[in-house]
Amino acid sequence: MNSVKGTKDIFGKTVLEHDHVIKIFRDICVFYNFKKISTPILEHENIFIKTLGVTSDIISKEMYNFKDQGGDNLVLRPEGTAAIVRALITNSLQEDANKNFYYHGPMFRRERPQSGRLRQFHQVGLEVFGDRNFLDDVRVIILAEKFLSSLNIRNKLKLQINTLGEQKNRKKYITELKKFFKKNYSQLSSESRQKIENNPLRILDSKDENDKKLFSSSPQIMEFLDRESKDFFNEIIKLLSSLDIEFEVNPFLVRGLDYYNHTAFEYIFSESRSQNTVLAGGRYDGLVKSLGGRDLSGIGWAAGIERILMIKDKIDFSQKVVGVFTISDGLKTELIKVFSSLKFNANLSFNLIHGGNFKKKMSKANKLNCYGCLILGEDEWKEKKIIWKNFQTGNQETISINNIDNFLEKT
């Protein structure tokens, strides 16, 4: 029996790595007064069609959608932002003074499974809603910097940033981009040719080397920005520089989803690899209003946990495992009482061992890689003592049951 193609069971060390990433992310978000929000995996299809755009790859090729028994058109959420916006409106959170949210969980896209790209993948992300202010753009990048630095991977990444300006700027740009690509149709890859009419911006994401050469002479978004959009972007660039945050402006960086405008940014780890983005985000003013809410501005980012773990150095999660068992079947009740009374210790992991004779219990303790064992013996228990067997040194001693926790703290 196999798992569904493009999905993976998460267990053992991998689940500890996932938890480690989430804990660091959560701690940073809480420190900066972000509130956790968790949305259902199932959403109505129209939420994503309205926000992502019919011509986006997610809608046209990748979204898991189906009609349920009640006739509702549902999807497995392909990304987090639109779902958070829906929750903001559904739960009347638009009036809250604090509209900073963070989330984590699985997303779903029916892509061709490959390294760093699964059909069920896991993201952490955050969103900020309110009035448009360049300080929020810088603020979410600061949180990204703190997060990636805490994971010890920031030095492996490059921050690229660009602006798409207002929607009206973007429309003019797209018109000129279409003209340019049609004029140079023969030089484009076959995949890019298919995007000229419906999604020309996505051509700028092409990894085809001939396409990339063509971009150097293509129109650039900066040529089409109004003064307000340019000033907004320049404020962000100046502030990032004053904070000594390393970045480069990439005029061909676009977010292919319809709801993005103004700031777009990505942290990438290799320009030569197709799955090179670890964390990406941008501004989406007007998205809340498009779903029936207030005219709130918004900006956020999301990071893929699987992508992070691809480049992160391995983490040592080793804990000392302590086995707990009894030599005598007559001490089972006392055994479980001792097990229940053990004080939490972050450096130790306790495993109750039962079944079989003494030899089998010792064998199981070895298979569990126990550091040592607490053993209840009849003679020792009469004196309210318990045996400690250290598997590393081979030493054995007896401890008063009242002193077990203090003894283990020093172990």
Given for the second form:
Amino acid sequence: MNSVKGTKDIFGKTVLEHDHVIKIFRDICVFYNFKKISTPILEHENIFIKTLGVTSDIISKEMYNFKDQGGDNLVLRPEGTAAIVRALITNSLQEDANKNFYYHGPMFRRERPQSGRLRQFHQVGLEVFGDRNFLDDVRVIILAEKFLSSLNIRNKLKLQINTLGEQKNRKKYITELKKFFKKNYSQLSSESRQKIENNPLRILDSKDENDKKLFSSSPQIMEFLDRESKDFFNEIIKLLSSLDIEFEVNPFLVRGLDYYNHTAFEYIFSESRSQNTVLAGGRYDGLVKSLGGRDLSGIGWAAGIERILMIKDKIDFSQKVVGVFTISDGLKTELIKVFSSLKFNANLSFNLIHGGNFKKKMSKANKLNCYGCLILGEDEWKEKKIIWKNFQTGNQETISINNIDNFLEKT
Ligand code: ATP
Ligand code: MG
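Now show me the form predicted together with ligand ATP; what you just gave was the form predicted alone.
What follows is the whole complex; the chain from before opens it.
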């Protein structure tokens, strides 16, 4: 039996890797006073259609939507931001003094499955709501920097940043872009040609090499920005430089969704390949209002866990496993008491072994790759002691039951 195309069971080492990424992400978010939010996987279709734009890839072809038995148009959420904005409004979180949120969980898009491109994938992400202030743009980038550095992948990535300005700036730009692409129609890929009328901005997202060549002579958004938008962007650039954060301005970075304005940024692999964005984000002033909330600005980013794991060096998760068993059937109760009194130790896992004779138990311990075993015997029990057999050295000794935790900490 196969799993659904583009979905994966996550187990064994991979599940530890996912947990590791989430743990680092959570620690950094908590450090900067972000609060966790967890929204449902099911949402009303409207939330996304209204905000992402009907011509976006997600809405036009990737979203899983269906009518449920009650006739509601539902979707499996394709991304986090619009859902969190909905939750902000639903739960009156707009009034909170702290409007920094973080989340992690599965997202769903019906794409052509490839390495690093799944139909159910997993994101970690964060959002900041409030008044528009370039300090927040810089702040979320600082969190991204810390996150990627803690994962030891920052040096494999390039930060690209751009501004999309206000909606009205973009309108003018789109008109000019349309003209330009129409003039150069013959040089465009067939996929990009289809976007000229509805979505010329997204042609700039094209991964086609010939398309990319053409962009170098196309109009650039900077020429269409008003003074305020330019100043806003320059403040961010200046601050990033003074913080020694490495970045490059990519005037063709547009991001695929309607709700973005002003700042857009992506962390991409240095080499060019199609699944090359690891972490992406931007500003979405106006999104909260468009879903019926207050006129709050917002900025955030999301990163794909599968993409992170694609480029991350392998992590050593080898956990020391300690087998625990008795060689006397009469000591089962005593054994379980010892087992239950073991103190939590982040570096050790304890595995109770039962059934079969001594040989069988030892063989089970070997199969579990045990580091060593705690073995309760009649003689030792009388003296409140237990045998410790170290599988690495082959040595065996008797230790006091009261002292197990201390003893293991040192081994
Ligand atoms: P792409 O250009 O690769 O399609 P995107 O712009 O659609 O990416 P976003 O919506 O910005 O991606 O999502 C943020 C991050 O989530 C991406 O940078 C990527 O790491 C991850 N991601 C997006 N789609 C997928 C997918 N289908 N499978 C795995 N990860 C994904
Ligand atoms: Mg995509």
